[in-house]
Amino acid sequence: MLSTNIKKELISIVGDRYYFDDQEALITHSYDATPMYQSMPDAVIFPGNVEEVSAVMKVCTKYRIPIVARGAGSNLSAGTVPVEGGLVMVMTRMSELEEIDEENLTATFQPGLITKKLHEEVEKRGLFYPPDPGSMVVSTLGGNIAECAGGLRGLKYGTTKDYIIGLEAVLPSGEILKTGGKLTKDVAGYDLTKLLVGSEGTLAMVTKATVKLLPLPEHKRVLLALFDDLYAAARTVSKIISAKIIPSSLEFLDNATIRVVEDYAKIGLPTDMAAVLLIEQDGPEVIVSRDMERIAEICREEKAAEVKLAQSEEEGVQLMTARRSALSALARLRPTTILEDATVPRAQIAPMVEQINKIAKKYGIQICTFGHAGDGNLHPTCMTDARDHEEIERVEKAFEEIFDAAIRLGGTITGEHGVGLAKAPYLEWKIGKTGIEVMKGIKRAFDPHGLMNPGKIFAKETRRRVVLDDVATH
């Protein structure tokens, strides 16, 4: 709990509307969408401009208060967990469009709108912003940019860093700093948009965003190969890209996931499948039927068990909307679901996920593994229960092992969900000492007092590393 004369300065900035220090606001702010991590906060406000953002942070700075930014909490790195008590500020308020520039394809936003509601706004005028996150529904924007979310486009668009063009954001000082702007060229110093983005909230507050747009693909189709073998699916995926096809999704599904993803969707997803492709095209009708034909030779070539080729837009989105599913499907199997998103290069993919299998036979827990193939982002994902301590020690023991194997097979400890609390202890295992002591410095040139969600990206200790003897490289 903040001290009184605290508490008034801050609430004679937002007003008693949007502050927040009783046990209800408190808990349910102690924790975001990442299971087993939490930590109760002191106070919680909800900012409506950058002039309250601005004061807020000058507050938090001369009293020392660790400030964690919050957007609608559904990150997967605990990265939005109060670890170290202080202020939650909750960015909600400001969700505002300001502008869809139909001349420069770009959009300005506050960094509370819903991502989905951004998707909407810019197709219904044929436009279109590709990252689309699973949890786009109600995840924020300024969430998105924060974690540098991807999605299933990101094989063919890219993820949120490619689209961000211009930021507002307001330094633990209080001071305000804009970069880039509606620009598709601008070298003029460092890049500290793309710092920005993906920097987790340890930096400084973003309060404002232009993003660019493309024209909204005027085709789509999607098709299904079916693989009794692992290693064929995924010579598939590099057979693919090798013919310089890129589709705007490869999504991948293991025998575990297809068979609990069938049983949620029943959308007839054959159970006896070591694997399953799912695969869609955008772009003009004529290239999108090119490439499709082309796609399925390939399925074929590599001994696809079976290929089918959406024989509808609603067929396709009914696919790929089972595919959307998969969490949701996995959290019904038990208590709690731990998703991760272990990441190798894609002529990688059947050796990790064979050794995903091997792991999680090795401690005797399930794991499931889906993911973006065609990028080699894989998402294992652990159905346990929390209360369960000692299943939960094999578990941190096996992702452990599955960090170790995706670094081993020339990967990294997250693709998408960002380092967070969670991958803390694991980072120095991917950029090494020299590369945390220059991230080190990049945040105490922002952040010299280390207020901004501290605890996030820098762990007080690295994990050591385990010794895989047995990692395939077939």
Given for the second form:
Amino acid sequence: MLSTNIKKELISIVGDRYYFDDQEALITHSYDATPMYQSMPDAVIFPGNVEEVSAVMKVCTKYRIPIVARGAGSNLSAGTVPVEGGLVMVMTRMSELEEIDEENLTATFQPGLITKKLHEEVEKRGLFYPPDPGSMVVSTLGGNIAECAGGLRGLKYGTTKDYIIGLEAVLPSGEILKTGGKLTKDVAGYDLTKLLVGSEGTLAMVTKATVKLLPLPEHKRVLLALFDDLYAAARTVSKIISAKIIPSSLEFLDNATIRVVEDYAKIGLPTDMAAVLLIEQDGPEVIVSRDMERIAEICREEKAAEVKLAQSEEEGVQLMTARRSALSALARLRPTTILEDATVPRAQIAPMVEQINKIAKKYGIQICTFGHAGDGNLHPTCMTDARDHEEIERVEKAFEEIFDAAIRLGGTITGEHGVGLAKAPYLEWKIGKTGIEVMKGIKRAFDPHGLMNPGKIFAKETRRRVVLDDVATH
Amino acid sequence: MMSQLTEKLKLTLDYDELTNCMRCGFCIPACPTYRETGLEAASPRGRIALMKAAVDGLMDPDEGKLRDQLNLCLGCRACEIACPSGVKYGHLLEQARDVLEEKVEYPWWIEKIRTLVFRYLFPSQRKLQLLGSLMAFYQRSGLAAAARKLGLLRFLPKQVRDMEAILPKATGKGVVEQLGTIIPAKGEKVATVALFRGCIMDVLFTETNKNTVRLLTEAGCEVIIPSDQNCCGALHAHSGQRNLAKELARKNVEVFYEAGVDYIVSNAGGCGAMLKEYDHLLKDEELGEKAKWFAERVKDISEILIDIAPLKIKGTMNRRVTYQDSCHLRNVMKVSSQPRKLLRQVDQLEYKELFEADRCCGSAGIYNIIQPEMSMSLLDHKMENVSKTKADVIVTANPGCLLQMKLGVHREGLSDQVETVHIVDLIAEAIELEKKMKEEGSGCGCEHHKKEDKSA
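Form predicted alone done, so how does the form predicted together with the partner chain look?
To see the whole picture, the full complex is given below, headed by that same chain.
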């Protein structure tokens, strides 16, 4: 609980309707979508504009109060769990879509805007904002920016950082920083825009963003290919890319996922298949048809057991059901669902999936793998029960090995969820000591008192690289 | 030390279900009270977190905040449709309310009214009909007009006064008294169905019940109306009177099981959803198997008329119509396309889809009386969307929603321009109109007379 004085100061900024420190507000801001993390803040505040954000930040700096930014709390790295208490700053009131500039092809909005709303608004005008994280029906764009959200279209269109071209952000000191603008080209100094995207709320509070937009692709088509050999599926992915075709989505489901999805959704997937590829292409109709035919050919050359090409957009939507129901099906299996995002170069998909299966077997746990094969971003997903501490310990060890395997294959510990709290102990494995030092230096430049989302990205202790012996997990 | 209430919550709440919540937040955009307040605590994810915190001993349930937050929930269950993990939020809500309600100490007179309503009035169709007769007398004898004229109603709270103004004409004679208990199918028999007549439904909406029978027989169903059936218990279960709800459920299961029908038909989304979950309500009881038999057979009238015994006469009506979903019909019974199909097949009827028709109108049982502020705020949004459809008829499939939409129209001062009807009554009227037209020989029934708004 913050002292009466501080509370008074904060209320004088936002009004008593937007400051909460009652039990129910604290409990309901103590978690995000990451399983097994929970920690109480001291208070929750809902600023209404940039001036209020700035004034609140000044108070926090004056009294050295930690600040955790929060949108919809749908993130998967415990990035918004207030581990050191302090003030949770919820940005959902600042949700205005300020402008869609059809001449410059940009949109400017406040951070609380729901991702899907932006999609709908720009698509009404025949424009396109490609980043489509799985949580876009609920996630806020501010959260997408903080975590550099990815999604199904990453392969062809990139992720959030490829679209943010200008930001307004408030530093812990209360000063307002403006970066970039409606510019395609801008090399004036360090690229602070890109630096803030994916900084997980550890540097500054984003209060406004400008993104570039693309013309909306006129046509889409989907293809489903079933493989009884994992390597054949992986080779197909590489072969499609080397045939100079970049599909808008190239999704992968492993055998374990297929079985669970089929068991739950009963959509007629063959459960003896090693892998399913779900491929979507968009663009002008002629090119989409040409690409899809070539992709189907490649799938057949690689001995796909079955290739289903959707004849219409509706049929495509039906095929996509398999992919979309994956998480739902897995989540219904057991109480706790741990969804990770280990990522490897796309040529390493098959070895990575085999590694994951081997590790799961070794620790006697259930892991299903699906994800964005086209960009190597896999989601090994563990179905477990947080109440079974013994099993959870095995799960943690297994994931450590999975991260290790990903790095050994030239990959990374997180492709789209961010480091947050959950993966902080492994960051050094990926970027090394020098990387950590440079990053900490940057952090000090923005946030000298360490108030912005403390405890995230940088861990107090790093996990030992090889975890084959019995290292304590806590 | 653990409080008694925490202990009780621990025993009652399904902890597996609480842990099944992944906290992904997918439910949040679906929640009406979250949208109104913008507060996590007023969202399904937040409420589950609060229930779990209470069970885990992180929160003191005695403080009343938990109860306030749970009472603010409409129970519309739109969150369940959005949930990837399939968390049964509605069951958790009922369980928690059941425990918290036990602790509440109401003033003696509210306690008396609650006992009267829940224990004596609702479970007895005879008493409800007596009340219906009294109401009918009040409405038709000139007493109502006199009371309004003399300003006697001004002593009542605003929401009760508004309700009094829009209440349909009551009757002391229900559907059984008017039609009997077995009504044969017209033409070849397709199925034997039992009608669930409802409690208040049969007093305030007897015409709708009669029209339901008419449509069913028209579609080839033999209709049986077991006269010993009673209230479904939904209002009891939703206000923390689970034991009473179970009592009512047991009686209904026995009565309908005796009737041995193919389907049990409901024309009220709220009742239908409750009936469909009798297997869950009675799962630990001797009647479990029979309850399952019962639950499997429950269908909404529009499901019967579209999927099982398609209505032969489509009807005709030259009106612009929009449809407001009943939350329980849509989210629990999973019936949303059938009512729309029924409407679209009426000749000449112009159908305009209502923006956010799947969002709760704020009626939610007796929610509009106990949470007037939130309820009216939801209704205001609803009416904005209704006015954009420019429809002159609002169709609903549940009496609560019907009255709420009537109230919305009344509040906007549009009672002369916009009509609110139950889907059964609209279809029955359309059939009547078609018959009349055929008799007069003016109707051609051509396809080109059928207007349809493609933009919907």
